[in-house]
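Just one chain is shown here, as structure tokens, and it is the form predicted on its own.
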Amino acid sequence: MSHIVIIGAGHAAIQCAASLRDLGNTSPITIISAESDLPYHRPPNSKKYIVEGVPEDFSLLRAADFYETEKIDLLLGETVESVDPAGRQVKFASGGGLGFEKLVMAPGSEPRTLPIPGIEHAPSLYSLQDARDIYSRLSGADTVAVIGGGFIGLEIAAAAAVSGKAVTVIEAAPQILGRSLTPNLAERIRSIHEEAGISIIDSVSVEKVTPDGVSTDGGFIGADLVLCGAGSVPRTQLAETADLEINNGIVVNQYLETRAANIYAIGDAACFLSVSGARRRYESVQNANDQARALAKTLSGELTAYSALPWFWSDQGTIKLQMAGDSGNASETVIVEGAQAPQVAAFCFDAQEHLCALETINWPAYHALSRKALSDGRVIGREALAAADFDLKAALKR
């Protein structure tokens, strides 16, 4: 019987194992995790745990008895040192190894390391243990500086501000969320944060981090605690040892297979071939779970291409930011105001004037509607939306 080995224990890894069992796949499954905690939900780390502490009953991806019940071997605190595709072996840093017939690489991402003197004084947030460490340091701080104005940096900043800290966000680009969001909504989010008391300094370069703050080319910013939220990078080291193709992640085809037979990659680290023919890599829970479900079907004998609609969310204090679709190639954006500020939606259109993405602030019903509309595969044109005064529900009825 085919032995399936899964490297990693994040959302993609655990969903893949669960889906295999849901499909009736009885193959032996081994999950290898470098962390010592049972597999857990990661979003609470930046939104809750750093300011409230990690509870003993932290949010698990599956109940503690799931692995025994489903006959899944879970190896905690074990690091894979290398992968041998030809010999179908993974080697452990502690010695020994494990053979496989099918290998699923779900290593996730890791915090981006900035080449700045003193960066060791600015911890990053990724794991549950990171959240524990930051909570212990944050509880004794009055002033906090956060390096990075992307999703993770702003989530950390908002959580710290809500807990009563004076927070400064330091961003090298001219705008926060510049690589992730349409400019209008990025500016809206900045205004909301600044109205909540968060200071945002953009267009500056960090030159040095000290225990007392941050030196930038625009001056010194004092802080009791400096945190680094400068984004993340895919974990590709193991894939490199296996001579897999690397390009903004582990390169896979539409079936999530690498160039090595019987080795697959899913989740944050997978750079996949989308239905449009473009290569994409998404860091989101949705992407991880949907790729895992698709791959489980393939591993169970039903060859399945990954084609799910991408969607994302970020909770930042009072802001619920939600995105459906891919706005990366948007040619035009139309802003629609909601009934209760700061409720707003950004309709994103591609070069053919078709709706390709919709971004919302504090408008979950509209987000849900946009996900359904875009997932159905229907073409929604700008002209039809304009005729309905950009009321998406009305336009879909026409």
Second form
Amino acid sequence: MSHIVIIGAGHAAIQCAASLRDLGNTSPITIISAESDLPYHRPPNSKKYIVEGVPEDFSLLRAADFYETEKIDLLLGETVESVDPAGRQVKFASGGGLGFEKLVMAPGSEPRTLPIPGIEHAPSLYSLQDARDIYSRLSGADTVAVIGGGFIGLEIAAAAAVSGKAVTVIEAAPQILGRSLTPNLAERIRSIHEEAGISIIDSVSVEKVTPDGVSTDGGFIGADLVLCGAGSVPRTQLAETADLEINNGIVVNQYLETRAANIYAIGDAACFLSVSGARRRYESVQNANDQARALAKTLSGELTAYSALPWFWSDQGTIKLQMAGDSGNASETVIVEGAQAPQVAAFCFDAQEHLCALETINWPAYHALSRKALSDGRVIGREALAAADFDLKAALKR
Amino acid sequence: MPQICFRQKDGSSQTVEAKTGETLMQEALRHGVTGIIGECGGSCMCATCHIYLEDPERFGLGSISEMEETMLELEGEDVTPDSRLACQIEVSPELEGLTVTVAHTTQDT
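So the form predicted on its own is up there; where is the form predicted together with the partner chain?
Let's see the whole complex now, leading with the same chain.
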């Protein structure tokens, strides 16, 4: 039986191991994690744990005895230093190594570090340990400044605001969520946050972070605690040691294979060839889990191209932001207002005027409907939607 | 701490002492109940903790939110009037003796 080694212990890594066993694959499996906590759900870190504290029985990806039961070797607190593709071996930073027949790289992403003096005063949030550290510092702070107005920055800001802190978000671009969301929805989310008391300052560059605040080209912003939520970057350092192709992540084909034989990449760090032929890299729970399932099939003898519909969510205070589909293919967007304000949907259409993505604020029914329809491969034309007055449920019934 | 019975479709079952205040999904995960994944961590985003309630009215579990209902629709024909997402049910002393059946049989859904 060929030994499968999985680097990483996030959603992708654990789902891959679990799916291998579900498929009846009895190969020896070793999971190597640099973290010392049992593999856990990451989303609660920013949505909950930083303000409520990390409970002792934090949310595990699988029950504690899962690994033993399924005969999966879980190495915690072990850092892989390099990968030797020809010798089929990973080397540990602590010395020693481990041979593999198949290697699954699921290293994830890590917070973007900004080249700013004093940035060490502004911790970032990634791991459970980061959440513990930030919680202990946040509990003594009345005012908080968050550098970055993307998903992670806004989730941190909203969580801090809900817990009673006075929060300021500092964004370098003219608008928050600029890279990831339809402008109209970004504008709406900004208004909701501002109405909830969060101050959002755009178009400023951070020049320096000090223990008492942030200096920007637009002035000084005082804060008891400064947090950095400036997005994340794929972890590619290990892939570099293996001389894999790197371009916005670890480059893989539609089967999630790197250019080295028997080495695969999944999750946040994998830049894959999508069904539309475009290169995509997603930092999401869905992408991690679905890629893990596809790869487990391939590793069990059933060559499987990854083709799942992307979906994503972000909880920010009272805002439930949900996205289904690939808005990267959108050439036109139609904004539709819901009855329960604030409730908005952005219908994204591709060049053929077919629905390719739906972004919603506080509209879970539309999210679920579009996700199912797009997953099922249904073609939803702009005309059909217009004829139904953009009532998605009615349009799908036709 | 109420006793809750998780039954599989093959008839096997596992009774767990569930912590009040946690969700049924978290308690199932903690005890390694087969077929409950909770892929989204309990955000009502994925339907990988789909269960069927036995006698929901008796336990005051008759109502369901619109969000949960639409998420369950992703499950297609597996959905019945007794379908719920375990992540949306909070454990309380009133749930003593509740039996649920797990919708999916493998670890993977």
